[in-house]
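Starting off, we have a lone chain in the form predicted alone, written out as C-alpha cells.
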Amino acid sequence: MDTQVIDASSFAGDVIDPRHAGYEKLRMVWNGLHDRRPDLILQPRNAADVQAAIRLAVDRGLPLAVRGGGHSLPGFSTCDKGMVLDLSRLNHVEIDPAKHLAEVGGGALLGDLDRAGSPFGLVTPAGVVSHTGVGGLTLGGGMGWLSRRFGMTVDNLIAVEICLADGTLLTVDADTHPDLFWALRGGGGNFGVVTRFRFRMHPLGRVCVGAWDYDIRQISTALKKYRDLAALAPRQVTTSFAATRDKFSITAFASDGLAPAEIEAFGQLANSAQGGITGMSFLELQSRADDHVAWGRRYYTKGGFFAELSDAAIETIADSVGRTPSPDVEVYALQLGGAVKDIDEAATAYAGRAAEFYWIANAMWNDPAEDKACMAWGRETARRLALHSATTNYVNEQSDSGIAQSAYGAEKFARLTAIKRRYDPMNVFRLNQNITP
C-alpha cells in the first residue's frame, strides 16, 4: 500500500510499510506462532493520530489490529494485508502522589506503570509480566499479585479516553457514558482504542516474597496442603503455583508490612522443599517471569476458573504434567478471592468474581517441530481441567478465538452485544475475542 494515503497534516506519527528498514522487527509480536505481514504499521504520537488511523482503516476497508504490548495469545495484535495500529509511543505514565492517581497512555507496559509508582510507594493491581501491555490487560479485567488486596485492574479504573470506530474521541467514566464504561471493564478491545487510562493507586507497604520448589512426585500431597493454607491466608497474601514435568513450585507474596511468618508455611508442604524467603522487591517480582515468557517463544494457552481446588482437579493436574511434551510446558494457577469478590458480579463485564483460582494450561516451547505436540497437550489438558471449572472464563488468557459468548455468560454477553451495536455497529474492532454487533 502506498504510504501516501496517510495525510501528513493529520498524522504526526511514523508510517512503516514493507519497504521500511524497521518493518521486519516492528511487525513481530510476542507469540512466535504468529508470523503475519500487515500492509501498514502506524505508530501514533497522540490521540489525533489514532483518530486519523482509524478513519483510514474504515475508509479503505482494511483489517485493523491494535497493538499495545503485543501479547495477544491468538495473535490479534497483528494481521495480514491490513493495518497494525502500534500504540507503543503512547507510553507515558504520570503519577499524582497526593491524589493516588496514575494517568497512563494506551501503549504503556505494566513495567512502565510499576516503575513510575515505585518512588512513591504506590501501586495499581495489574498482571505478573512486566512487558505486558496495560491496555490489553486492563480491558480484559487484569489480575495479579495485588488483586486479592486491591481488586482487579478494572476495579481501579476511574476513566478512559477512547477513540471510537467513527473517529469520535470520548472521555468515559462511571457518570459519562456509563454503559460503555461498564463494557470496557472486561469486554476487551471490542469498543474502540483507548488512548489514556486513569487508575486509582494504593500504598503498597513493605513486601515479602517466598519461593519454593518441590519434587514433582509429591505434587498431590503438596497441593492439598497448599489448598488448605491458601484458604486461610489474609487478603494481603497472594500465592501461585506452577507444575512442570520436573518440579512443582510455589510462590507466596505478602504486602502491607506482613511478617515473613505469614507465608513460611508454604515452604513446608512436603519434605523436599528447596527455597525460602527471597528478599525480592515488588518490582523484581513483577519482572521475575519476563525471561521465562520471553518475546519470540511459541505459546499455546487456555485457562479457566476454579471455584475450589478439588481433589479431582489436583489429580488431573498431577496426571497432565506427567504427560508434557516439552520441559517448559506447565499448569499454572494464581490465587484470587479477597477484594475480587467484594465487587458485585454484575458491576463489570469481567465474569469471574466467585473464583478462588485462575488456572492456565500453558504450553511454551521454541522449536516449530514441537508445535503439534505442545498444542495438543494444551487443548487436552484444558479440556480436562474445564470439567472442574466454572462456565465463565477470562478472555485474556485464551489462544483460541471465538470464546466470548461462553466466557461472559448469556446475560452479560447480551448486554455487551447491545453496547457493541451502539458503539461499533460495523465491527471495525473485530480482531479480539469478538462480540459481533
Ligand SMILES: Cc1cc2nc3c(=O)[nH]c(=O)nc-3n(C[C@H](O)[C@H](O)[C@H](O)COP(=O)(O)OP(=O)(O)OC[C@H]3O[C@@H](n4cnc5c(N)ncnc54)[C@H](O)[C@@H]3O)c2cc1C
Given for the second form:
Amino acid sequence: MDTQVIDASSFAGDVIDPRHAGYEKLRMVWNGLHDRRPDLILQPRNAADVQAAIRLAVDRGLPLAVRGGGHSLPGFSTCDKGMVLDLSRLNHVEIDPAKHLAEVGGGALLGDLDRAGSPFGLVTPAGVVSHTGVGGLTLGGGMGWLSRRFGMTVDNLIAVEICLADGTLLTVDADTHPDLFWALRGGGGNFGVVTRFRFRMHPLGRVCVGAWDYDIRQISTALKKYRDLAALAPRQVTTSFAATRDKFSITAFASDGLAPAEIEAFGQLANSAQGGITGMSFLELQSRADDHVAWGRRYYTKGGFFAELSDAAIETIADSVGRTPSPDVEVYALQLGGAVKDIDEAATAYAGRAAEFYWIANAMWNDPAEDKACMAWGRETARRLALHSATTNYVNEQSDSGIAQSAYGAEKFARLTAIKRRYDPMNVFRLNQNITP
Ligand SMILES: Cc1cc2nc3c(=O)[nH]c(=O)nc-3n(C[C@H](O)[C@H](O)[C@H](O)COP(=O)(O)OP(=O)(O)OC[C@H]3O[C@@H](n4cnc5c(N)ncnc54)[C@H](O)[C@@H]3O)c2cc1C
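Instead of the form predicted alone shown above, give the structure for the form predicted in complex with the ligand, please.
Okay, now the whole complex, with that chain kicking things off.
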C-alpha cells in the first residue's frame, strides 16, 4: 500500500512517517490480523500536542486512529493512509495516597497504574492483562478481578481531561458537562481524546489466588458446581473460567484479607483437579496472562453477558470447545455482579449492569493458514452463546465493528447519538464502535 508524506511541522511531539527507522515497529498493533500502513504516526508529549495533532488531521481531512494500548480487537487504533495518534508517551501515573486518587495519562497501560498503586496498597479496578491500555478499557467500561468489590473502572472515574474534535481541551466530571461524562463512561472513544483520567483508588488488603485445571471431559459437571458456588461467593471473591479442547480451568481471587478457605472449594468441582492455592501477588495475577495473549498473535473475539449460567449455556460451551480448530481457542468467562450491580443501569453508558458473567468466544492462533477456521469457530460459538445472553453487549471485546446500536440498546444509543452530535458532529472520531452523529 502506498503512503504519502505529510507535512507535520505544526506538531511539536515525535513524528514517525514511513521513512523513519521505527515505522515498521510502531505501525503494529496488538492483534496481528491488522497489518496496516498509516501515512503518519504522531506521538504527543502533552495535551497541547494532542490538540495540534487533532487540528492537523481535521485540516488535512486525514482518517484519525487514536491509540492507547493498541489492544482494539477490530484494529481501531491503526489505519491505512491517515494518521495514528499514538498516546504511549502520555503514560504518567501519579498517586495521591492520602486522598486515594490516581492521575493517569491517556496512554498509560494497566500495568503502569497497578505498579504505581502497589507501594501504597491501593488499586483501581481495571482489566486482567497488564499490557492493555487504560484509555480504551476505561472508555468502554472496564471489568476485571476487582469489579465485584469496587465496580467497573468507569464507576471509579472522577474526571477526565479531553481534547474535542475542534481542538478544545475540556475538564469533564459529574458537575461539568455531565452529559459528556455520562457518555464517556462506556461510550468508547467516540467523543474525543482523553489526555488524563482521575480515578478513585481503594485499599486492596491481603490477596489469595487459587488456580485449578480439570480434565475437559468433566466440564459440564464442573461448570454446574462452579455456578452454584460462584453464586454464594462474597464480593471480595471473583472467579473466572476458561475452557479449551484440552482442559477446563478455574481461577479464584480473594482480596481484603479473606482466608484461602473462602476459595478452596473451586478446587473440588470434579475429580482430580491439578493446582491449588498459589502464592501469587496481585501484580503477578495481573500479568499472569500477558505472554499467552502476546502482541502479534492473531485474535478473533466476540462476547456477551450472561444474566445466569444456564444448563443450556453450559452444554453449548462444552460442545463448542469440543470443536475448536486450534489448541489455544477458548471460551472464557469472568464473574461480575457485586458492586457492578449496585450502580443504576441508567447512570452510565456502559450497558451490562444486570449480568452475572461476561463471556468471550476467544480464538487465538499464530498461523495465517488457520484464519478462516478460527474466525468461523468464533462467529459460530458466539452466535450459539448469544441465544442464552442479554441483548445488550460490551463494546470493548468484539472483533466485529458496527455493533454500537445493538450493544447499547435503543434508549442509550439515542442518548449517545445526541451527545455525539453535540461534541463530534463531523465524526472525526470514527475508528471505534462508532456512534454515527
Ligand atoms: C489481551 C486483552 C485483554 C483484555 N482484558 C480486558 C479486561 O480484563 N477487561 C476489560 O474490560 N477489557 C479487556 N479487554 C478489552 C479492552 O478493554 C479493549 O480492547 C480496549 O479497547 C483496549 O484499550 P487500548 O487502549 O489498549 O486499545 P486501543 O486499540 O489503543 O484503543 C481502543 C479504542 O479506544 C480508543 N482510545 C484508546 N485510548 C483513548 C484515549 N485516551 N482517548 C480516547 N480514545 C481512546 C481508540 O481510539 C480505540 O477506538 C482486553 C483486550 C485484550 C486485547
